[in-house]
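First, one chain by itself in C-alpha cells, the form predicted alone.
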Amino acid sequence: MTTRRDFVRTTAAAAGALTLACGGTGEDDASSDGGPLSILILGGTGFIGPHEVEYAQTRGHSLTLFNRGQTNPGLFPGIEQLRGDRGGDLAALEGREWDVVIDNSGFYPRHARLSAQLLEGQVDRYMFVSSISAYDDSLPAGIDEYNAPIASMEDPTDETESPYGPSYGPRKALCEAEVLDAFGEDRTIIVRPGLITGPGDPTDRIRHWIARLTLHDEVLVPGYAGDPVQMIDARDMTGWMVRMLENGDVGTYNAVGPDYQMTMDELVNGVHGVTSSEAELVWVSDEFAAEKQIAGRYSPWIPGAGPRGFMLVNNGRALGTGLTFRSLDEILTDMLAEYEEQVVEDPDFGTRGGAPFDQEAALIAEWRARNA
C-alpha cells in the first residue's frame, strides 16, 4: 500500500529540492515582500496537501493544518494540527487568526459556509480549490472563467452522494458561491483544476499506460492520435497556489496545463519512451470503444461525442499570475520511479485503470480481425 511516507519520499527523490521550490521552471524561489504568511490548509494530507505544505515550507510560512486526523495522521509531526469536523466541529479554528486559509476538502456546500463564515474574520483570504467540473456539461472548447455556464443540481443540501459522486461539480460550484458569499470577490481565490496527476497520485488515470507499457506487449489507445490532452502536475500546480497567496491575488483560475495543445499521440508516446517500452501502441476507434464499453475507462481520453471542452480549458488568466510547467517528461519519469518502487510492495500498482488487464488482448484481436 502506499503511504503518504512513501510518496513524499518519492517525490523529494524524484525533483530534488530546487525543483520542488520552483516547480521545475527556474523561477526566482524568493518569498513574497511581505515576509512569511500564516497558512491554516483545510486538509494538507491528501494528494495535493502534502504538495503545498512542502513547498510553502521552503518558502518559509507558518502553517496549521485542520482535518479529522484520518488520513495519513502521521504526516508532518513537526506543524500545528487541528482536529475538527468540516460536518460541524470547527471548535479548534475558533478564536485563531491566520493570513489566508487553503481549503483543499470543501465537497458540500453546507461546510464549505460552516467554514467561510467562521474565518471571515480570521483570515484575510479564502483560497478554495474547486473543479473544472464546476462548469456545466455542456462546456464548449476554449472557455475562460467567466463566459461559461456553471454546473447544477436539483437539491443543494444533498449530503448523501460520496465527495466524487456524479454532484461533485455542482456542488463544487455551490461551495464556491459560499466562500464569495462570505468573502467577496475581493478577498477570495477559486482554484479550477482539471486533471490533477504527478507522483502520490492515488489514481491510475495517468500510471496505468505506464503499467501497460510496461507489462505488454501490445496496447490499445482509444481514439484518434490528435485528441486533446489537458493535466497538470500536483506539484506545479499547489506551488503557484502558494505564490498567488504570497502575491495578494484574487480571482477565479483555471488550473489545467499545459501551456501547449498536448495530445493523446505525445502522453502515450511520451510514456513509451520513458519506459523505454517495446510495446506496439494499437489505436482503436471511438465507435469500437464506445461499443465494447470501455469509452470511459482510457483516462484523460474523452470520446468524440463526449464535452471535449473540458480537455480545451483557457488557462491564460492563470499563466498570467505565474503557473508555470515541468515538463512532461520529467512528470513521467517522476511517476515511473514511484511506480518501479511500489510495484514492488503491491503488484497490482497501476493496473486498476483502463479495461480489465485480461480482456486487452482478446479486444486488440477483435479489433484487427474487423481491420484485416
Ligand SMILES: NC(=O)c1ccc[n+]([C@@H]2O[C@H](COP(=O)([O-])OP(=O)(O)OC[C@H]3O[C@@H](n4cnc5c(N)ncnc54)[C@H](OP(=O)(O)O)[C@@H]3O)[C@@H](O)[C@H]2O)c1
Contents of the next structure:
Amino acid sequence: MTTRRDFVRTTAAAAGALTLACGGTGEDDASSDGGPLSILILGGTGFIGPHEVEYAQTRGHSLTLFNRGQTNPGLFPGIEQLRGDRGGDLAALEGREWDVVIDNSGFYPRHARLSAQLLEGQVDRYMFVSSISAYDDSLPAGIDEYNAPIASMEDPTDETESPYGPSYGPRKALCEAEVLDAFGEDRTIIVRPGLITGPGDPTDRIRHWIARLTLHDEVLVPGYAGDPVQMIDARDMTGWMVRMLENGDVGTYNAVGPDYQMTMDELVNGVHGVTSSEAELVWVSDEFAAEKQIAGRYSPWIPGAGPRGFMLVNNGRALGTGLTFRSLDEILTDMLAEYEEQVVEDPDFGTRGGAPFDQEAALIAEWRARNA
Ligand SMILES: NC(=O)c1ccc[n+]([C@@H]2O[C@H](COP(=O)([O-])OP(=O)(O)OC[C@H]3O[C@@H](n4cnc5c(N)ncnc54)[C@H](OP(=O)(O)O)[C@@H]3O)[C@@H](O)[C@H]2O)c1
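Instead of the form predicted alone shown above, give the structure for the form predicted together with the named molecule, please.
Full assembly next; the chain just shown is listed first.
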C-alpha cells in the first residue's frame, strides 16, 4: 500500500516544481492526495504555533508538538506533546515518523543541524520558519528569494545571545543552510516572514497604534503618509503554510503582506477608523523622530534612511502558492477586540511601542513649537 509518506516522498520534487511553474492553489483547494498528514511541530505553543495547530486540525491532520513545556504548558491537552530541548535533548523524537515537520523554534545553527539530521530519515519534508532578517541589511527593494543578499556573522557557533538577539538574522540564514544540507532542496520549505501580527501577537508592534489612538487626544506619527509598510496576519500565514504542506510544495518563500503596496497612512488611518478615535494625527519628520530617538520605536515604520528594502519585500512566489490575505480592517478589528478584553486586566497592554506614552504630548508640543 502506498502510504501518505511514500506518496509525498516520491512526488515532493515533482509536485513542488509543478506548483512553482504553474502558479499555486488557493484556500479552497484540497490537499494533493486528499489524505491527512501527520505533522510534527517543533514549538507549537507560542504565537504562530497555536494558529498552525488550529488550522491543521480543521483540515483533518494529526499533530505532535515538541517543546520544553515552558511556554503555555496547558495548551492543547488533547494533542500529543513530546518533551525535549532543541539544544541537545531530542530523544523523544527518535524512532518516530511523520509526513512533515514545521520548525518554529530554530534560532541557532547547531539546533537546526541536530533536528534536521535526526529527522532526515523519519520525515519526508522539513518546513523551516526563518525570517526576512536572514537577508543582509543592504536588501534592495523588491528582490526575490533567490537573488537577495544573505546576512552573515563572524562566529556561527556563538550561542551566547538570546534567540532574538542582534545576530538573529544571520543565525536564521545559517539555520536555513543546515536544513537544506540535511534535506536537500527537493524536500525543504523555507518560510521567511516579515512582521507577523494579528490576535495573539505577543508584541505591541502594531497594537501600540490601537492603544495610542484609543487613549490619546493627539498621536504622533513619524515619516510620510506614503512610507511603505508590510505585515502579515499569523492566521493567513499559518493557513498558507499548512496548505503548502498539503500540496507538496518545496522552495523558499517570503511571507509578507499584503498583495499591494500598503502605506503608513493607510495603516494609521485604518486604526483610526476601527477604534472610532477622535484623536488628531500629528505627522513629524524623519529627522525629528531620529533626533528624539523614537524612530526605531514606531513599528512597523522604518525611517527613510533605514533599510527600506525590508518593507518592500517581494511576495510573488508565496502568492503563486496560494498565500491570501484578510483585509486590514478585519485584522485591526480582531486586534481591537483583543485589546479591549486584555486592557481591563492589564492597563499597560499595548503601551510597549512608539514613543514612551507619557512623553508623546510633550514631543508633539515641541514639534508644534518648532514649526509654528
Ligand atoms: N513574530 C514575528 O514577527 C516573526 C517574524 C519573522 C519570523 N518569526 C519566526 O517565527 C517563529 C515563530 O515563533 P513563535 O513563538 O510564534 O512559535 P511557536 O511555535 O508558537 O512558539 C515557540 C515554541 O518553541 C518552543 N521552544 C522554544 N525554545 C525551545 C527549545 N530550546 N527546545 C524546544 N522547544 C523550544 C516553545 O515552547 P517551550 O518554551 O515550552 O520550549 C514554543 O512552543 C520563530 O522562528 C521566529 O523567528 C517571527
